[in-house]
Amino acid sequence: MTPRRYVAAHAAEALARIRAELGEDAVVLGSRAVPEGVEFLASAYTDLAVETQEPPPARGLLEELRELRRLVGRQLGGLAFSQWKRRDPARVLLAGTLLQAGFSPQLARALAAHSPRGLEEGEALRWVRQVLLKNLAALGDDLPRPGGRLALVGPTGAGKTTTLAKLAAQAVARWGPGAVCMVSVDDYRVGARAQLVEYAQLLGCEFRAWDSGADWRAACAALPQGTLVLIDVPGHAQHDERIRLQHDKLAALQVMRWLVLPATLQGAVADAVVHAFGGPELAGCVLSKLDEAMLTAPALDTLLRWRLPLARLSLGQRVPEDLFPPRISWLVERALRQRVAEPHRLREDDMFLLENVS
């Protein structure tokens, strides 16, 4: 079949037309500079395969064609990136900065594509900082008040029990020990219940233990009236079916839920955790293990995607000193300063993957 000719102002436009007309498997057979911009010769991969079926091609030939297509695509993608870099250096810098900080390619593409054209380096970074500040939601400094019910949910090892003890200590300091009741439903993890018993004794507040498999309605009805009830539930992996049972029980009692999300999680895992524990139904998020996290951007990326408001920050094990109100500006500055470690860092010759942001 005769190859098709594509002429465009730049490589990205030509490649987009090739993909649209010939499909993702299209093979670029050649390219050259022309007065109008660039010229590509391309053919559908299936057309090439049909032409080579008489005599039937060896398997190795098809593999070589596929590899050639990948190599040519990478080279042309690099050409497109070079043109984009010359045309919009600030957008390239912005996308690269976000990727090196650990933000997802999806967010990096979106922010770079919507950034104002013609910004200098410092202006582009100030612009993205303001966008992040505007879109990251926070619940404010106030604790849930006496009479409310709050459960901390999340994966195993997220820091729920320690966070609950911190919240209880802060609530006792504000309203007194008689206004707080700690409830442990965690009968899976050895020591979790004993830990809360010890904290309750130190704080002088009420403590109750519930069986995770029991009906919680009667136990809830027996709680002291007018107290802030803080509930520690067992942690589960994001694919565990018991999460749904836990959710249904808490919903029936009209218990508000905060997700305790470790800042150490990779972006894809954090996203799966938020989805598993209720996503839009969650009232807030406690970002835990910030003192252990090498990158803050994946967690912020997840909060942005789910529009999940930040309730508290946890930066250590001390009770109650290491639990803080949400500090969005501090988190954004921290995220933009941090960088992905080698060998996971994206090099400039990999940046052609972002050719469509412009």
Ligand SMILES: Nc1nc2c(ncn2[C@@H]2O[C@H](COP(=O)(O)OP(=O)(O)OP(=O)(O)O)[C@@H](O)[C@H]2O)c(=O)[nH]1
Given for the second form:
Amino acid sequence: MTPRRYVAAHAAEALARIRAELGEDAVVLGSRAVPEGVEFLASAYTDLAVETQEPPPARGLLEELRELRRLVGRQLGGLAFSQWKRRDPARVLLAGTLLQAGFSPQLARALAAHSPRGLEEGEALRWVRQVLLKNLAALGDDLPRPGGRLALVGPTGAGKTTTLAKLAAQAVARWGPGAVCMVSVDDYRVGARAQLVEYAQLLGCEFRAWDSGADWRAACAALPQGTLVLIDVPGHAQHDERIRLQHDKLAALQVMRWLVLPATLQGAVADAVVHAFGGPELAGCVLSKLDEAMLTAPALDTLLRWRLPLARLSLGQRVPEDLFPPRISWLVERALRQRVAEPHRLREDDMFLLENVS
Ligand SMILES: Nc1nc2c(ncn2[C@@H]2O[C@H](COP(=O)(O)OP(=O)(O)OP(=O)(O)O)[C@@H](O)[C@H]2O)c(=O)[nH]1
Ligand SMILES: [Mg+2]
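Can you now output the form predicted in complex with the ligand? The one shown was the form predicted alone.
Let us now look at the entire complex, which starts with that chain.
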């Protein structure tokens, strides 16, 4: 597959030429600005080298039968889909719209199956919007009060420390610097503690550092009384065993935990992250990196499945400006407006391909 180079004054012109020469399925491999305008590298799917040197393996009867069964299954799958479409076009359209917005097939199927019969497209979407609004939970706009203890947990680089600083800034603005204490448990990465020390100094609030291996109960007893304690812990990958240790230590201190969940995660990863960090034991969820996420649906899908209440929205790096209250209606609108980008989008004639794929 040798990529071809297209230079044009405008992107639209280059794309039109690519489509005309390489077909609708052309793959754009990259683009950049050049003195003449824009340059695109593209190739056609038909350019893919599919021949190999090896002769096809001899197949046994059993294998041939299996292949035959798969083929028949696919045909029937395609038939079932077209029958469903003829019988229930509005529901099929609704399921398709939800899939293209990035909701999981499971949720798209369930919503389509439960939607009232005979709705127009616009009515069906209004119905979905209402169902999502009704099922997504949110905490209030209020911060935890002084005297409370809150830890932000989550995967590496999710935005825990940044969100903690944003929350601390809001708490200081509300109750004054004397009412807030920031704790860093991050003791094994260069610069992790320094990041929080800097924020605490800027805000003028108390700062404490705890070693991950230390007795946190004693450290907790030594904290200034009546302050809102905000605890920054290290991030871990969802399969890391240290999450359990972290969880047990925080639970023993009756620390409330909010999960910082990047909205940029794939749905399956987001599910695994919620599961690893305590699932139903989590008090809330901060959806971070919403400004980077091209789809909102995978995160909403995960919140719904886990019945995890939304605590805050994070839409950027600025402290404290980019933290927002949990506005569910805004999120739902956004999720329903967005669409999976090509080349990840399913087409109708891709449907039968999915039958019998295990
Ligand atoms: N675009 C965007 N960037 C964010 C957001 N929140 C945090 N970041 C950035 O993401 C990067 C990681 O943020 P941190 O707050 O250090 O993440 P963390 O979860 O504490 O990371 P670890 O402690 O290493 O696990 C930084 O560059 C932040 O500025 C957000 O909502 N949007
Ligand atoms: Mg951090």
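Take the two forms, superpose them, and find the largest set of C-alpha atoms that agree within 1.5 Å; that set is the rigid core. The structure presented is a predicted model; accordingly, all values stated were derived computationally and were not measured. Numbering follows the first chain given and starts at 1.
Positional change of residue 316 between the two forms stays under 2 Å at the C-alpha, relative to the superposed core.
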